[in-house]
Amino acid sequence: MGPLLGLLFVVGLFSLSDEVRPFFLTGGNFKIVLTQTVIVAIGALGMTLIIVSGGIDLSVGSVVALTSVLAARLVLAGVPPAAVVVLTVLVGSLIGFINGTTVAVFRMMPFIVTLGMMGIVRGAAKWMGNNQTVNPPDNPVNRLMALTKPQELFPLPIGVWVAIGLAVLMAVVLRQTVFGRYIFAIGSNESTARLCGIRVPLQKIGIYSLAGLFFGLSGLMQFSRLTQGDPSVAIGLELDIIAAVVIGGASLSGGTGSIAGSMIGALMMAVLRNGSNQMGWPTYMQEIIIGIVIVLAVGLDRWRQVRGARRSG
């Protein structure tokens, strides 16, 4: 209920304006937010599944800008849209599989692995857009995260519906599949889960491999939203998605976390992001509300720890 009742405050705060009101509370603003929340909450299914598991990946935005622009790249070869979206999404589970099998089979740092993933993944993307923006001709990829009557909240864009189908299948796949249960005990305790039989190196290779399908999903949101591959998008999109988890009530240490958490800590920063433009409040407030909001996050993550470690002590 935590994250729940910070975002429930978070809208009542932009409400209390008078001139804001009018404008927030609409169905046409609270599509554009869902639309906006697509990318980050897409992506934060995927870092969900690698935190709870104990491990970090930096390597987001850089996946998501290579992604778009490989996506720009097939239409722009006339390859058929159902293979644009098979091949980006595969893509970026290959991203994951490299960076996964790095973690598990030389028993590297996630946090240095992704990090230098992150460099290779952005320079790869510049490479293959020349360093300028690819601008393909209109196709139905583009439609995924088209606003039709953007005056009203319905029909909602293809986008969010299925960042909404995605988010249920995996709530469920986290919390009532054996892999699910795996990855909260590979985060709770490595050393214990190994001992109790779970082939770690093949989970944390799996996981990797399914959160970087859905990086690769959100790039090809990226690119419909934008209607165009642009190498250079998504920096610091990486902590956007961490912060969604972690504000979702995730821990950085492993173990805990949940999928309706982190859909409601990114609906939670694009309603942020909103309501600061609604306000007109500069970029650099909007950036400086959002660090508040994830060390404040962070802070009570570990007062919760803290008050366990005391209770079971």
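Numbering follows the first chain given and starts at 1. Rigid core: the largest C-alpha set superposing within 1.5 Å between the two forms. Just so it is clear, the model here is predicted, and its values are computed rather than measured. Compared with the form predicted in complex with its partner chain:
- With a cut-off of 2 Å and the rigid core superposed, residue 299 has a Cα displacement that reaches or exceeds the cut-off between these two forms.
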Contents of the next structure:
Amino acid sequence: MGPLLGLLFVVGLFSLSDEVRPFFLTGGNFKIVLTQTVIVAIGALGMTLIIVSGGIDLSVGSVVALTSVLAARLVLAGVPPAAVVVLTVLVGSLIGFINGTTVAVFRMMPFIVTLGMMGIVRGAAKWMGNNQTVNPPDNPVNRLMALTKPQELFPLPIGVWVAIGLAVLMAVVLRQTVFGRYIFAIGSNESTARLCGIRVPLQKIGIYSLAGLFFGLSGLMQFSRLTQGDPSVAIGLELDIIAAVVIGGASLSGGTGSIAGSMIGALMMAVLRNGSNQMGWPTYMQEIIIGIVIVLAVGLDRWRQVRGARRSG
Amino acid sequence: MNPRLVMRQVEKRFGATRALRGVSLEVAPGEVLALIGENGAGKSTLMKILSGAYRPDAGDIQLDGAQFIPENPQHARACGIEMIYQELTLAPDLSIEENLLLGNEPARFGWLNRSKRRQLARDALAELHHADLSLDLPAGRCSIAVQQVVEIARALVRQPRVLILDEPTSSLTQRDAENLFAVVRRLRERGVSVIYISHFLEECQAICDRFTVLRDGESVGCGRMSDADLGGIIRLMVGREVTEIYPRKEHTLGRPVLELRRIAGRQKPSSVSFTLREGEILGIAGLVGSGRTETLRVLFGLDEPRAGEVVVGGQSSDFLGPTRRLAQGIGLLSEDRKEEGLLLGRSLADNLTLTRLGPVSRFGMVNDRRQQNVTRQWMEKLDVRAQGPEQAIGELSGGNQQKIAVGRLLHHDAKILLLDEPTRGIDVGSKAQIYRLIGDLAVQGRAVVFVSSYLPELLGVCDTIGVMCRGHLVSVRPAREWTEHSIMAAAVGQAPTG
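Next up, can you give the form predicted in complex with its partner chain of this protein, since the form predicted on its own came first?
Then the entire complex follows, led off by the chain already shown.
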């Protein structure tokens, strides 16, 4: 509930300005905000699984860059669009599989493993793109994120519908499936999970691989939005994604978090950027504001929990 | 000679529990006092008061004739009280020299004087006849025995008046222990008063001058070690009255379901063999650190095995992980509810059904309503007091938490239940319910291994009792052949005397 109120609060705040409101509160603008949210939102679906299980993934920005270049190269090579989508997403998952396996089998800190992977994959992206952008001709994949009828809310780009659909699916997976319960169990207390017969290493490999699918898809959306593959794109994107998940109520120590919260967190970041732009605030101002919002959101959440605990105890 | 340290009628309570009800002891300069008592008798609390970690509620402490109330650990240390804990506290990455002088660096105007440091460190080690140790070796690379010598030497640098050693030999080999005894004798010659806490009575006999026995937070006896017989001391340790009532239900023992043959783990246990039958309640007694918990963990696959053989249901079984053990119908109740046993932030329902979500889910989807109904049934059967199945388990009392932890094994339908200290830290009412439950399980033909430090409950509940000492299961006999006295004697390494 908290994150939703926060989102409404931010929207309300920007609506106070008489200059901004006429454009800010239009269907066309909402469409822009939603489209801008897609990449972070899809990444946050994967990141939520990882963070709830007590892990972290810092390689997401690099994976998005690599997969966007890969998609561009594949289109350029004349691979059919459906195959481009499948291959791109699978490469994202493969990187997740390597992360998960290293974390689980060698019992290494996810922070370190994925920090290393961040460098490796970024390098690989630049290698694959020969250190420059890859510009394929117009193709169906580009239409995933294309905006038509910019003055109205509908039709929304396909990418937005994909994100919404996957969010619903993952919310069910995380809340309602046995796999989801195991993710929460591992994040709450790994020793207990082991005691209860959960194969923790196997589950972790599964979690990182599944999350990798979403990171690959995020990269595909990135390619679609820019209509080119750019090996130096999405630097620091993982931090935006982690921020979205944390604003949504997840704890970096694992065991809490929800898909709905993460989606609201992602939307909140996009609304903040969009609103600040329209207020005419410079980008450095936006960065400061978003930084404050992250700390404030998580701080408020902790404060509520402490107060709640005091009441019941 | 005037005593160095006198404690008179020291009391300490935590909430409603009276950890110390009145403890008195005395140590003279150059004297080694053995502080003896069962787990939970109050030894640690008493020593924490002396070293400044707790403040006493009542009583009088005098150090060299002057009133002494340690305000905090720094103050106690400044007054010459040094404590060596059971778990060593060296910084593993610092060298021996740096560890020795940590917090006492000889310095002038903030500059470290290197040659003086080395001299001080070398003197301290030479004092303990360990001048041959390399001062530059990182402490973490030394054996436990050497680390312990370094800790004692560190204490000596500060010129202590009273040195407390808490279970110093529990992780030492026989030879290292002999070395330690030599160190303690050197301390005695220097006029340091030593308080020596140990479960091992022969050790106390070997190096202590006097003893004080604690039981249930009271000092119940003291005397000269040379005049005392071990039997008398053991009687003082366990001489409480048995007030709990243990409901015994008639049950018969069936076929063997589990057999351990010389099981050994990486560190503990060294060798454990027993046979468990249907409907049998096997108690395992022993002191803390004797390897009881580790035995269960190796068997259940949480700790790595080193040697031995496990036979489950008549068939030889490899060492398996927890997943496969659970599939064989073996369940483990962890001794540490908060750190391992439960997901404190999750609901009762999740905690109860985690090992067996099958019956409450379909096609990999958990059915919340069914999960809650199942949980409600167990809550009723086990008399769990809670708001409902969705409440976070961390909000419940210890007893109710434990009932859910046990309930998980019941929901799993485990045929062999390994219960590690199932009644630790829970109220008397819940204890009685757990005893009754264990009895019911035996009637149903399930087999239970019951590890406990509390002897009356083992004697009251179990069919068979085995005692562990230093990693070995030394003796397994029918419960009626044991007394508290003979169990304690076996646990401290005394040959049974009939």
